[in-house]
Amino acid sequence: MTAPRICIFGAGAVGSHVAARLLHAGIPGVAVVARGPHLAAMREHGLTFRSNREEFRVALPVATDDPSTLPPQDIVVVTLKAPALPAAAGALARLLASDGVAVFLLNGIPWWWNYGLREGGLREGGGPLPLLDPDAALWRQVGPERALGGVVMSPNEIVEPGVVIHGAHSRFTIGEPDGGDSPRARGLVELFTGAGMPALLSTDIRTDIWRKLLVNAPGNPLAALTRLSAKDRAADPELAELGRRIADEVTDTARALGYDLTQHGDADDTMADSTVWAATRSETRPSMLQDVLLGRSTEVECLLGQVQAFARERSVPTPVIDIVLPILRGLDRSLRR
C-alpha cells in the first residue's frame, strides 16, 4: 500500500512541532510549507525540536514556500493562524487530492463551524461565518466537507529560525464536524499518536473547541495586551478576575448554543483539565503574545469576535468581552499597518 502524502501547511510553532514529530518517527511522504528565515534555516540545518524531555534534529526532505510545486496531498495538516486562512483558500484547494482531507489545527471558533451541526442543521443564517471567512473563500474553494476539526493542547514557540521549543505535555483532539466516527479521523488519530503526539478521536468536537476557548479567550488577549505570561497574570488579582469573567462569558455563550462546559464527557477529560491547569500557570508565551511581539496580525476574531457574535445572536450579555474586544481589534489594526 502506498504511503499517503502528508503536508504540514504553515510550519509555525505548532506546525513545526507536528512536522518534527512525524519526521522523527520516520513517517514517509511528509512535505512542509513554510516561509522566510525559518524555512531557510530548516532547509540548511534541518528542524530542531526541544522540550524538557528530549532534543533532536530532523532533515526536511521537502520544504517549500510555494505549495503549487507539490503533488496532490492526501492529508494536509493546516496550522496557519485563522487570519491567514482565507487568503490561502485557493492554494489549499489546489493542494488537496480529490479525496484528500484537511485537518485544521486552529485556536478558537473555526471557519467550518456551521457545517454538519446536529441540532437541526445549520444555525439560523448558516453557511460561512463572515468574521472568519469574509468572502466565503474557504467555504467555496476548500469546502467544509473536506475539513476535520482539531483542538491542540500543546504550547510551542519558534525561538529562532529552525528551532521549535515545546513547553509541556501535549494532546491533540481530532473530530468530524458532524460528530461521526470516520476512518479518516481515526487514521489521523493513529498517525499522530504513533508519532509521539497523543491524540483522541472526538465525537463532539465543538464542545472540545469551547473548552479550549476557556483557556484561550481570556489568556491570549490579556497576554497580548499586557505582555505578561500566564503565571504573571495569575499573580495579579485584578487580571486574574478579568480572565475569570471572560471565561464565564464564554461559558454562558456556549450554554446558550447548547454546549454545557461544566459537564465532563469522558474519563480523558482529567488529562484535558490538567493540561488547562498547566497552561494557566505557564511561563510559555501564548500564541497571540508571540504574534504581537513579532508585529503580526492576531487571532482576535476567532477567539473573541465570533464569541461576541454568537452571544448577541442569543442575547447573552458579555460586558467584559464588549470592552476587551474593541481594544484588541485596535491593536490588531495597528499591527496590520
Ligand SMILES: NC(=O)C1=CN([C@@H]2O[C@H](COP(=O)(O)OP(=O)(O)OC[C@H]3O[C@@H](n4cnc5c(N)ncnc54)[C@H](OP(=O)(O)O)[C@@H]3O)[C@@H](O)[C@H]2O)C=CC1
The other form holds:
Amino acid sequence: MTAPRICIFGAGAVGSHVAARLLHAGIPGVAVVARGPHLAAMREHGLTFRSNREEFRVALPVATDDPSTLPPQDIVVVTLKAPALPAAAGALARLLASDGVAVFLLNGIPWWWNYGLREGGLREGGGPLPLLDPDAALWRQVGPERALGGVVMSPNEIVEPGVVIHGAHSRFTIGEPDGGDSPRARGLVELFTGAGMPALLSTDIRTDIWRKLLVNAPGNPLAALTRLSAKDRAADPELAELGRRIADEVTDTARALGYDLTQHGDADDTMADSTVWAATRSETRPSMLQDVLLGRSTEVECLLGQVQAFARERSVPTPVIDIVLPILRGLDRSLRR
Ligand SMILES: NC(=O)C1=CN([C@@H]2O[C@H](COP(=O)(O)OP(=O)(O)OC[C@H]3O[C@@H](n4cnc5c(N)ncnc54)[C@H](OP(=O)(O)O)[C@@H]3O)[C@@H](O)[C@H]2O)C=CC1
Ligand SMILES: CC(C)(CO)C(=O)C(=O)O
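With the form predicted on its own already on screen, would you show the form predicted together with the ligand?
Once more the chain from above appears, this time first in line as the rest of the complex follows.
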C-alpha cells in the first residue's frame, strides 16, 4: 500500500508545528503550503522547531505557495486562520483527492457547523454560516462531507521566518461532524499520535469546540485589545472578571443550543490543562494577539461574532460580548486597510 499524501495547508504557527513533527517522525509524502519569508526560509534552511524540552530542524521535501503544483492529496491538514479560509476554498477543493479528507485545525465555530448535526443544534440540516463562509465557497467547493473538525491545544508562534516555538504541551482533538467513529478520523488520530502529537478521537467535536471557546472567546480578544499576556491579564482583577463574564455568556449560548459545558467532554483533561496555563501561567501570546502585532486581520467572527449570532437566534443575552465585539470588529477593520 502506498503512503497517503499529506499536505499542511497554511503552515504558520500551528501548521509548522504539525509539519515539523510529521517530518521529524519520518512520515513520507508530507507537503507544505506556506508563503512569504517563512516559506523562503524553510526552503533555504529547513524548519526549526523549538520548545523548552527540545530543538530540531527538518528539511522540507515539498514546500510551495502554489497548491496547484501538488498532486491530489489524501489528507489536507488546514491550519489557515479562519478569515483566510473562504479565499482558499477553490485551491483546497482542487487539492483534495476525490476521496480525500480535510481536517480543519482552527479555533472557534467552524464553517461546517450546520453539517451532520444530530440534535439540539441550530437550524438542523441548515447550510453555510454567513459570518464564516459568506459566499458559501467552502460549503459548495470543499463540501462539509470532506471536513473533519479539530480542536488545537498547542501554543505556537513563528518567532522568525523558518522557526516555530512551542510553549507548552499539545493535544489535538479530531472528530467527524456527525460524531461518528470513522476510519478516516481514527487514521488521523493515529497519524498525529505516531508522530509525537498527542491526539484524541472525539465523538462530540462540537462540545469540544465550545469548551475550547471558553478559553479563546475571552482570552484572545482581551489579549488582542490589551496586548497583555495571559499571565498579566489573569493578574488584573477587572480583566479577569471581564473574561469570566464572556465565558459565562459562551456557556449560556452553548446551553441554549443544547451543549452543556459543565459536563465532561471527550477532551476534558485537555481543557483542564489548558485552562490552567491559559489563565495563569502562559507567557505565550495568543494567536489573535500575534495577528494584531503583525497587522493582520483577526478571527473575530469565529470566536465572538458567531457566538453572538447564535445567542440572538436563541434570545440569550450577551451584554459583554455585545460591547467587546464591535470594538474588536473595529480593530479588525483597521487592520484590513
Ligand atoms: N498559534 C497558536 O498558538 C494557536 C492557534 N490556534 C488556531 O489555529 C489556527 C491557525 O493559527 P496559527 O497557526 O496561529 O495561524 P498563522 O497565521 O500563524 O498561520 C497561518 C499561515 O497560513 C498562511 N497563509 C494564509 N493564506 C495562505 C495561502 N493562501 N497560501 C499559503 N499560506 C497562506 C499565513 O501566511 P501570512 O502570515 O503571510 O498571512 C500563515 O503563515 C487558528 O484558527 C488559530 O486560532 C489554536 C491554538 C493555538
Ligand atoms: C489557548 C491559546 C491561547 C494558546 O495559545 C490559543 O488557542 C490561541 O493562541 O489561539
